[in-house]
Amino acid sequence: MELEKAYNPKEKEGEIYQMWEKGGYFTPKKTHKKPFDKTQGRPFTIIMPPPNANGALHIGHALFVTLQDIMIRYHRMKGDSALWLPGADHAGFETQVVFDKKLEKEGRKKSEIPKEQLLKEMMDFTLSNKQIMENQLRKLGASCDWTRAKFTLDDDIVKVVYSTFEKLKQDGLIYKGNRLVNWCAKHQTTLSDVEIKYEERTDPLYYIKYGPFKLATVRPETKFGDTAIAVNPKDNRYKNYVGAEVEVETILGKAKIKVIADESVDMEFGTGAVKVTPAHDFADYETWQRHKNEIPGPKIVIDKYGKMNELAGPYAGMKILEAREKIVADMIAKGLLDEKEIDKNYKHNVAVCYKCGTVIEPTLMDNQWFVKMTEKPASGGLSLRDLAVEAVKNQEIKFTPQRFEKIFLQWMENLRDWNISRQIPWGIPIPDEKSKLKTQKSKITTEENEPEQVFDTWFSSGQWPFATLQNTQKGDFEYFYPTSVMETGADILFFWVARMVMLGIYITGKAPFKDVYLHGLVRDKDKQKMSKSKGNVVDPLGTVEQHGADALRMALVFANSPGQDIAFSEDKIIAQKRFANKIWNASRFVLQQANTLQTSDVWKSPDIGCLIESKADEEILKALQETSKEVTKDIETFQFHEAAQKIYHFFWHTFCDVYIEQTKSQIANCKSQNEKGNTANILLYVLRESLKLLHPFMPFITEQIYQMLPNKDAKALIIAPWPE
């Protein structure tokens, strides 16, 4: 059979994917029983990080699809029961933000839409995007098992989430209380510690006169919530004031405030004396916790809309920055602040919402749900944090790159209780004593009372590995759990990976995966973050349409070392498109030789060595064997970029530039038809084995060519045996 003159990925890729899916090649065969026989394949499982079902896939999705598909296709060809379980995430807060923007464009207000109608619209929006996203995954070549696809709002998944919530409650690890939380005034919801980011900013540092003290602060507007002055117990400058109540002049008149000693106070910051505002600062809140018997409780002076409240007197109703400017001016006028002493170049880290950049306001709020991260459960055993720490230290879970192990353990040291309640309508409602949950695919409602809060989406997705496998096919959990590899972005190591480790071990007694592979961000050619406003975004689906999925996939992996950000551009895709053309043209030449010499019968011979006619034949077979071993080793050790470069170099330079050129004269000078046939068959053999090595990286073009070979050793390349 002869290949067409040019390979057209736009025409062929869809047909090839349909052939794979209809052939059932994505569904693993559970043929092996535990304990496993080392001579047979084992289960190899990847749970796909479920993309947010709120928009089109971006270049980061294309990267994870490529990396995970490489592993799955490789292990499938190795004979393992390879399961790649796909899914979609309702994505709580993330989807709420996207949907709010949609409403804004339509000129509609969320507050004016009846709750039931709003939830239905959001569900329709999410399910529509879910379908689009799944078709886009197909276009990228994702060989995942669609028969096991799950959605975070599937009834059986929600049931698992509630079961975990109930177990945590029974173990005394869930509590509801009045606590200080991270509050985004723009989105009107709390955020967990990992959902805020820190930006270095330059702000004025003010030195406020407080009776006999001068206190340094960047937030003079919170002074109406001050409950104490704190100094370090080792600071001799203030030892005579500790325990005393001092009279101070404020812009609202005279007041009395107590001086306390606390070791957390940095004697080198400002004057070494600081104001304590427990309702609006996490460090101050903890200071109050230690001194409850000495000082008053928190006083809230900023409301949830980021405005000063009635305790701010004449400044009530002002937004924070407006109030700050007015308060500073009035304090200067009253002699409580010396304008000359203001440090206008004070650099510090400011917590902001990771989605909108709004400065986070630490706020005291009622009815907040928290998970205790560092306390032992009532039923016995380690805390959630210590379960994860022990699993990593004992090497039950290994990181690639290894440096992330240290980062993970350091982060665990400073873990605070996890706020799992969100003040948004979209998500899985948190059940309380008066409400009874009822979920349906088309809507989420509650009977009796509607909870005002929903679970943090990371609480539900943190249960994803065991929640999915417990609710797919009978025996899946027992066979495929723990999973093999969790491949995801380094930026969500603490958002998601840490949550999965803690909850997975807590519920199942086993770590949810054995290896964690972390990739970096895809940036533009100048290593700048991609954004629509900069005009430097690479659209993966547009790229597939123009250049083919194989070129995109190979470009993404070719120079992508683990954990490092990638400098990416269309030039790299075009370079790999040229490589695809090289593969096609070389294959056309080999097939032409095979067709001319009618060599298919030779494949009855079990030994390729008997076909050797020249030193060139020996060298190409040796080079192929070495390349196979190296590529196999690189894939096994997650060095996918090394594997891609080696098979690229072998095919283009060793096979095409050297051996194929040598065979042209070798065939011409052969003394017999049999000798010519032997050379042609070595060409076919090297081509077939090369296609196998290339297949995990460039699945479409390799499958298309494989189907035309006279020496196929499987019905389809996707299930052909991996080269030994």
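The term rigid core refers to the most C-alpha atoms you can superpose between the two forms while keeping them within 1.5 Å. Numbering follows the first chain given and starts at 1. On a predicted model such as this, the values are computed, not experimentally measured, just so you know. What changes on going to the form predicted in complex with the RNA:
Relative to the superposed rigid core, the position of the CA of residue 474 differs between these two forms by less than 2 Å. After superposition on the rigid core, the Cα atom of residue 626 is displaced by less than 2 Å between these two forms.
Residue 255: CA moves 2 Å or more between these two forms after rigid-core fitting.
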Second form
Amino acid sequence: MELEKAYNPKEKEGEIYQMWEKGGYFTPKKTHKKPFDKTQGRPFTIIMPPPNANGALHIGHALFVTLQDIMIRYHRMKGDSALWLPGADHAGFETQVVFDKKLEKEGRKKSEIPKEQLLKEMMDFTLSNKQIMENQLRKLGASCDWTRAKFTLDDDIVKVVYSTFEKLKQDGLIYKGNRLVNWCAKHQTTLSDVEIKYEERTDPLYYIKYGPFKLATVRPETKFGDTAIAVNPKDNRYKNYVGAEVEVETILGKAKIKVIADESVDMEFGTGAVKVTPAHDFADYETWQRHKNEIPGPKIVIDKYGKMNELAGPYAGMKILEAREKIVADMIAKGLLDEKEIDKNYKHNVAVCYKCGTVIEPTLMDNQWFVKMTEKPASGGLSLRDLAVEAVKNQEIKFTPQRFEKIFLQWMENLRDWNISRQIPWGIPIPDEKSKLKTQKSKITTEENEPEQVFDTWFSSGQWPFATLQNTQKGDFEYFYPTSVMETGADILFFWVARMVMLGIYITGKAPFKDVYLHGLVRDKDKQKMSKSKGNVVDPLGTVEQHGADALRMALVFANSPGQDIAFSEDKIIAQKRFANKIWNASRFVLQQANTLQTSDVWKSPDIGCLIESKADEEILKALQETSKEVTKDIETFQFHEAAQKIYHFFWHTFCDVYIEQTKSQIANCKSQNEKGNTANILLYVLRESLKLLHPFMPFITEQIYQMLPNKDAKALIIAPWPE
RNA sequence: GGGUUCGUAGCUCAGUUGGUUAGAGCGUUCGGUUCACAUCCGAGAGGUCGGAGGUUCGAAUCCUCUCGAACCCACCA
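Starting from the form predicted on its own shown above, please give the structure in the form predicted in complex with the RNA.
Next comes the full complex, and the chain you just saw is listed first.
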């Protein structure tokens, strides 16, 4: 058989993938019996983080595919029941943002599209992206079990989500709160605490007169929502006022306001006295909660479009910044604010929407669903937070790199309740008691129709490991759960991993995975973060077309070290493309030797030792064994880059540069045909075992060559036995 | 305010529990080969491992301080 001189990845990759998929190799057999132990093999499960079905895969996806596929292929070859369960995420808010942009581009207004049609369009959009994505995963060589693929909007998954919602409700862990929420005026939805980020801004700090007080504030426009003035109880300056109602002159005329004492007030800041605006500030809201009996409740003065409402009198209808400017000017005019006292260089952090950067308006809403993170369930046991903390502290869940354990636990310390309501159309609708009532008793129609809400997408994906396995094949959950490794990006540790741990243990009683491996971000050439919604993604499929999936995968894993960001550059891929070519040509040489020198079928002999003719033979076999050991250890301990570099080095610089070169003279000097055959057989053996070690990293080229070997020890390399 | 990561060859980065002449890819210099390799092989140049101090027989690796870069968390108006 004549091989091309240069390796051409394009030709065969698709064919090989089909051979694998049609051969059923991706679908594990549940042959091992409990209790699972190392001697007989065991289930090894990875639940694929379902990519957001709102665009094409980016290079970051290629990284996770590579890392997870390495583990899966390794364990499959080792004889474990290796399940890699693929999926796709409808990605609620994320997809909504992408789709809104698409509408905007097309010059269409979301508000003018009937909801039913909008949802249909979004579903079409999502499903077509899902399709594209799945084919891209195939091109990257992902050996996942497509027969078990799940989508977050599958009926059975939604059912699980509803049942979890019900259980939480019955346990008193979910409540509909009249609570302060993070409101994004641009996206017209609330957001959870992890969906906001903080930006440092420089804004003027105003000192406004409040009767006998002077109060420092960045937001004078919220003064219409003030319900009290707070001072520190230890502050002697204001001692006499505490508990009293003071009369103050405001731009809307005279008013009375109560003075309260609260520990949270910093005497050093500003004047040591602070206005309390519970409807629009988290700290103030909490202050009010502590003084509920003394002062009036929150007064909302800003509406959901970010405009002042009727409580703002003449400023009603104005946008926040416009109103602020106007109010400041009017206050100066009325002598309520001294222009000279404005601190124009005041630096502070402002909460903004993580997607659009719009300033988040804390606002009071009464129809929002919250999950209690720190309270014990009615049926007994630990709070959601403590379930997760315990599991991590007990080492039921281990992190790689280890430092994330600390980060995880630290985050758990200061958790607030989780807002799971979103006011966007795209997502799993939150079951609404009122609408249920309506359908049951048609008489109740006076009730104001509540806007439909959907779950935070992380509420559903937070249940992914058990929700999927409970709805694939019968017995899957019992066999594959808890899963082995959760491999995902460090950037969604809080969004996703934390929620999976909490909900997973809460529902199933077991941590959903044993190991968490976190990779860093693949950044673009300028070290900028890539993201679909930003539109700066690099299409990994173009790279596959050009250089082959193996080169891309090897380049990614070569550059990766756990938890560290990596910069993507083409020369790394080209280097690995050369390596693929090296593998190809070494194989070409070995196969040629085998063809011309082979005299017997001695390579079927299990005892490779009796073929040794020279010191070189001995050494290469020793080096191979050493490399196998190291590579195995490195994969087991998640040091994939180390494993990749070791097998790379062995193959190129030990096998090719040293051993193959030696065999040339060795073969020439051999006395008998049999000796020559022996050498050829060692070449074949070392090549075959090397291909096995390389296969998790570079599956296509290794399988292609393996299929041509005369000394195959399995039907396909993908299921060939891993070297001891 | 708290925390984390990074600073190693011209560039991009590895270096797991401290141990002989500190590594890879790309680049670069010289030589060879085109008899598996639109190439490949051999040899070389290039690093006081951000800085200072300490622990140790021995530190890029551990400790303290310090400079520089990035990031995460946090309700200071």
